[in-house]
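A single chain comes next, written as structure tokens; it is the form predicted on its own.
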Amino acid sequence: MESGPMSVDSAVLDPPAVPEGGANEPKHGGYSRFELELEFVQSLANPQYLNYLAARKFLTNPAFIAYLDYLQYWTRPPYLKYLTYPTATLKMLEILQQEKFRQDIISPDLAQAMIMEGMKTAVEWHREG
């Protein structure tokens, strides 16, 4: 049987161990499972990447949807502190749980609108600060 988010029952997986100084966690392509899942979950903050996933039918695959549900552990300590952009990352992880959003993000117009809204919000935040 293959391994990976498209073939593994993610519901039975435990979150990876939080990295510690000398942890001997197995490496996959030179990276730990923690590092790979961190990079992936942060990539979900990019609407263009979500559009790419939708266009390639990942967001309709039940195993992939289960994997997105499994990734909810990033919303809790101690994992939360490792996110570079927690607000955007966690918001996308949350709305990816909604079937309607997974269907709608296939539209490049929606992805572009989300990017523009994100830039607008960032500019307003900097003006207020």
Given for the second form:
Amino acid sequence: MESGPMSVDSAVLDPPAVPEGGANEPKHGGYSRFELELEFVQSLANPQYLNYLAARKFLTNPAFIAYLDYLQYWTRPPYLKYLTYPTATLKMLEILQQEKFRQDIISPDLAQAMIMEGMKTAVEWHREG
Amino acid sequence: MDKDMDGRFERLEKGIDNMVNALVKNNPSDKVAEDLLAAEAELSRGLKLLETHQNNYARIQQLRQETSLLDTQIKDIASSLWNMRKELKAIPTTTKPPDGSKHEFTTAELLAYARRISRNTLPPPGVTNGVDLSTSQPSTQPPDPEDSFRLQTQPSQTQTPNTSINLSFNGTVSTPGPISAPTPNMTTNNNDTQHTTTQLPPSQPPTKATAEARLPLHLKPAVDATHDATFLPWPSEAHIRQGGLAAIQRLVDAGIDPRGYDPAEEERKRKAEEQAKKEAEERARQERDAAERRMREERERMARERERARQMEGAGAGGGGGAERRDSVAIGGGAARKPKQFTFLGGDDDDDDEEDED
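Starting from the form predicted on its own above, please write out the structure of the form predicted in complex with its partner chain.
Next comes the full complex, and the chain you just saw is listed first.
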């Protein structure tokens, strides 16, 4: 993000530091990189948003794909515990690494099917346990 | 040993032979006799030695036996040890857990996390996302009166494990949270409603229920807060639009580089500037007021002095001036109902004019 937002040559970044109340971090529009990336990785759990991104050809951009790979640090501690939508976020981040899914999600039908399935699962999962 | 013994026997036999020869020749000699004696003594010593030898040999045999016995014992032990070792090695071992805490988090942290994510992982009571939960609901529990009550009054609200009718009425559904938390609450409320329905005129939940029961079917969704409500296990579009990324997009659209730009900081700066400006204005106003007041006081003072001088004059001249003054006072007072000092000022002006005219 720091060096040319959408170029493939962007330097590989380390994951942002976990916030510890320090206010000396550079802000982007008032938000730290940690906050923005946390928000973004969770937004990726929304199939509609993915469909939107796919329609704007983000999901075929090599730089964006590299960024998706980079975002996988959210699957590891100490970042994991900051996800407030852990189930959908982790699954979506996982399948977003597959090229087939990145191509398929451009279909509104698939997005809609994922939304319906997600809503159905959300009310049904806790009945089985 | 045998050779040694043979030699001794030979010597004895030789001695005996010599002795016999000597006796045959009838020529016994002391020497032969002594030789025989010595040979005999030698033999008996040899025999004793042989006895010791035999004893020792027996002992050696015994010890050998013992040794072999012990050897077999050792072999047995060794083989059983080997077997045992093999068996021990064959036992599948579990890896030793690392020292210290097994997980990288504490129970409290885990519970706090569960609580934090609960509102995003479990739909609020009554929200079914259009899935019919009532058909496949396991009916292991006998239906209690509260249950049937709920099903009758709220057909659209099917039961989820932590659905509580009281919670949905109170609207406190922000944290569906741990199932254990609402349960005691629910039971106490159940008791409450039962008490009130038997003893008192219906309290809040029953009245609401009757009100709903009276409504026509097509209006019921209108009073059901959870009607058509959906639960998404991910951030909704509205969430995303309210987020920081959207805020940055707005900044970019407005032509501001978000890097290093903090709206809160800017707002604070702007407020501080405004405050400073306001303070400066306030100060200027106060100064102006003070100056005006000083001027007014000065004018009043001057007016009073003139009045006094005129009164002294008027007292000398007669009533004409007094009528004029009354007129002027009436004009000044009626003009704008100004404070008293302005009245004087108005009078003063008039007076001045009059005086000028005079």
